[in-house]
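For reference, the chain that follows is the form predicted alone, supplied as structure tokens.
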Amino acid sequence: MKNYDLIIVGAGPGGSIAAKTAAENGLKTIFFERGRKPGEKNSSGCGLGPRMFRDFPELMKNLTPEKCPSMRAGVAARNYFVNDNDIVAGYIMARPTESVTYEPAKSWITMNVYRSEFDPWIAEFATNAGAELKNSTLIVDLLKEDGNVCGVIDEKGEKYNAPIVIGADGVISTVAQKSGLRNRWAQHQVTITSQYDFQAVPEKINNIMGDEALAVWWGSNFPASYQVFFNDGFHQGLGNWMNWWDKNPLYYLNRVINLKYYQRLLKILEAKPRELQAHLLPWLDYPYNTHTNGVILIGDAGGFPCPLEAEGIYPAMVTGKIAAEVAAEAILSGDVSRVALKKYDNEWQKTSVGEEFESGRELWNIWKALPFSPKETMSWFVPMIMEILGGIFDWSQPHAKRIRQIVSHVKSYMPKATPFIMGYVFPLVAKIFEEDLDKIMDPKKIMKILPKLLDLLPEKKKRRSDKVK
């Protein structure tokens, strides 16, 4: 038997920062990889959120194009709304905005990777720390001293002792399963994701896209679907929670692919598709049994990914952190148990992922609600948003006609909007502003109010003429 002062179970970004950590704390620290190198795996690519750049700026400074050769800055999102009939109702385009506080996030929204390059490069910062890294070994089972955890067992039999092992192995976690801290995520908890990946030249990309890394696709016969450019190729994915779906997930991918307009967007960038990929992602309102006697879960493997867009990279790399400094704390005081270990929860909730899931079940509401919810919301969602923004471009009448149709028009959409702004909007909005809100307004008035207002609007207007008479 190998003995270690920490394993860590997975070398994802969580489990290399987590095992960089813990060699940088002199602990003697092992990570295993079940795939040849870390970042093979089924999942590909990833938008790195400037936060990971701010909160870990020592490493992410050394992130650059000879490193990864994928990367491609986010500068300009572009929302694509589709209607009933599969056809581009109209798009939104947008960049960081005025209220942006730091760099890099008032240049760029997201830092676009792929996973092959980003994981083995993260990997090395713990290997150059002192952690020892063992690839193509898959851990199936947790070594137990009455009761409590310490170590684990690959497939070939061979044991690694440890105080603590930190469970980093993503969505269908064994350290979680096999410590008795949860069973399989149930259903409306995990999401089925699936992907294209395409091949593009990056002078095509480059000169069609401009600055345009991500896209979101809103239909209202498919569940929204992500767009991601890299430097030499892109993703078209969507998801959703395991209960949701009627068909194949590739059924409403390739409504997406086969949309016209994208068939057009493919020929001239002259795209060519080259894998198809899918994989699981936990997204939940908010994590829980995230520790035990011995075992601290991190990222995927505890629950972390963001509760509205399910990003799941930095949150893993800040829990990694923490459970590393917690797990070291905890190794030199001789108490490793499960009361000690809460200090791990404790230090989690005061980051900025704890406090993105202070809000967390109203956002996880309105997301699962709105652009996972096709044929409920977004059917009447995506032509009430293009007659708000696109009918004010129409020439059809004289522009003070124009609006009165468009209000009357968005009126007949309240029937089904008042109740989903009471149930999802106002939810969040109190969550947020919390005491605040009462100084401001009051929801339930407001929406009693706002029908009225809009039936105040005459369906006439007198003409100038017949007021100088």
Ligand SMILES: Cc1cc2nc3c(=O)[nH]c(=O)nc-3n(C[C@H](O)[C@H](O)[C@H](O)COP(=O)(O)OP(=O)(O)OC[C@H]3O[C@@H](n4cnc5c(N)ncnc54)[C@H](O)[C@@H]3O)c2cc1C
Given for the second form:
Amino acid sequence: MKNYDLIIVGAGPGGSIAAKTAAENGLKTIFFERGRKPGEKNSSGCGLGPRMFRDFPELMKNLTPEKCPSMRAGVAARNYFVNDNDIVAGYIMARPTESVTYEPAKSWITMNVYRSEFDPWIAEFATNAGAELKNSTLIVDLLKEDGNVCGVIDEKGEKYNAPIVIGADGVISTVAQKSGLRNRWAQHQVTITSQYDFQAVPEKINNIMGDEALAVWWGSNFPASYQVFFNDGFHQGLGNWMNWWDKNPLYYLNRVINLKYYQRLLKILEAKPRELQAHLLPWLDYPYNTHTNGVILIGDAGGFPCPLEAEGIYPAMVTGKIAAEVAAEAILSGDVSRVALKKYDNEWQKTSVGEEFESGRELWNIWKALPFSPKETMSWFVPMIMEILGGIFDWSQPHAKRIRQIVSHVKSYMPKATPFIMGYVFPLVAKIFEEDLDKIMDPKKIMKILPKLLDLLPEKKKRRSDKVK
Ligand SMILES: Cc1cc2nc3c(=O)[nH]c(=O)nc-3n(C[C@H](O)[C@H](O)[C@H](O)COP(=O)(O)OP(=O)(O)OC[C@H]3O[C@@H](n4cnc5c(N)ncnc54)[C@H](O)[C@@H]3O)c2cc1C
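Now that we've seen the form predicted alone, could you pull up the form predicted in complex with this ligand?
Let's see the whole complex now, leading with the same chain.
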């Protein structure tokens, strides 16, 4: 039996930050990775959010193309809108806007990296701080004494002892299950995502995409699909909650890949498929059961990805740091009980991650109801958006007449749009502005007024020439 102050299962970004923080707090720390090295078992790549650079500046300033050659800044993001006929009906490009308050968020939306480079890079900070990393080691169970967790067992039967175990072991967390904190995720709490990774020459990507290194494909026929460009390639992924699928996830991902527009993009980028992957990802409206006697769950193991877009690396790092700090305090005080570890919840709830989850239910609901509901919502949302954005650039009629046609056509979407706005948009707005609600108009009143305002618009306009007569 080997003895430690703290055991961490998993060397993803969450586990590594927890190990680094614990070692810096003077704890004898070990973190385990089932892969031959950190990052071996993760999805091909990811976009790192700017909050990581704001909140972990000392660490992130070291992330350079020399250390992580796959780096590519996602400065601009395309949003493609694909209609029922599998035609790209239009797209909107977005960049960091004027109201963004800090660097590097003013310069780019995400910094894109491959996990096979990023995860070992971040794990090295933990080992440099003195934590012991044990690769190629699958943890299969928890050690218990008088019902309390006091260590872990690996697949070879080797035992490791510590008063606290941090579960940083991702979506299918052995620590969560063996500690009794959770069984499997329910189907509506976990998504399955399939993903193609393509290789392309960096110069081609530079010349063709420039700094547009992110895209979301909003489909009438498939759940929203994301595209992330790295230095020498990109990936295209598509997921949805487990209880959504009526067909194999690849059927929907292939719909994106087989779009004529997409095929043209592959051709001009001379992109070659490199890998096909499938991953699970917890996607909750609020994390729950995050700790018990001698156990804390962080990152994916605790269900912390963002409730709107499932950004998961930053929350894993934030919860990893807090968990290690709370563990250090608990070990020093000799009280590692569930009651003492409740401090973990109190602390993460005060962070940017906690603030995100305050509107968790409303954010989660709107994502479920819009981009992840192609048939119910996107089938009218895409043509409506295109009518509003694209209709005006049309020479089929005098422009004033076109605007009347567009307004009248948009009115025809109201029977579908109104319940959506009432059911998902207003609850979110109300939640965000809840303290100021009395200052803004009651959403129900607005919904009553809006159709009347539209009705006020006359169907026909008298021509000026008629008036002259
Ligand atoms: C397809 C896809 C795309 C994504 N894109 C993004 C993105 O662009 N940006 C973003 O921020 N997030 C993204 N996410 C979410 C992000 O990947 C996760 O939220 C994040 O990796 C969570 O970090 P973690 O440290 O909690 O867990 P993980 O990164 O999952 O790390 C867990 C580690 O534990 C190891 N492990 C598991 N079980 C055991 C065991 N029993 N014994 C030993 N080791 C074990 C695993 O091998 C792994 O290395 C994406 C997720 C998916 C699935």
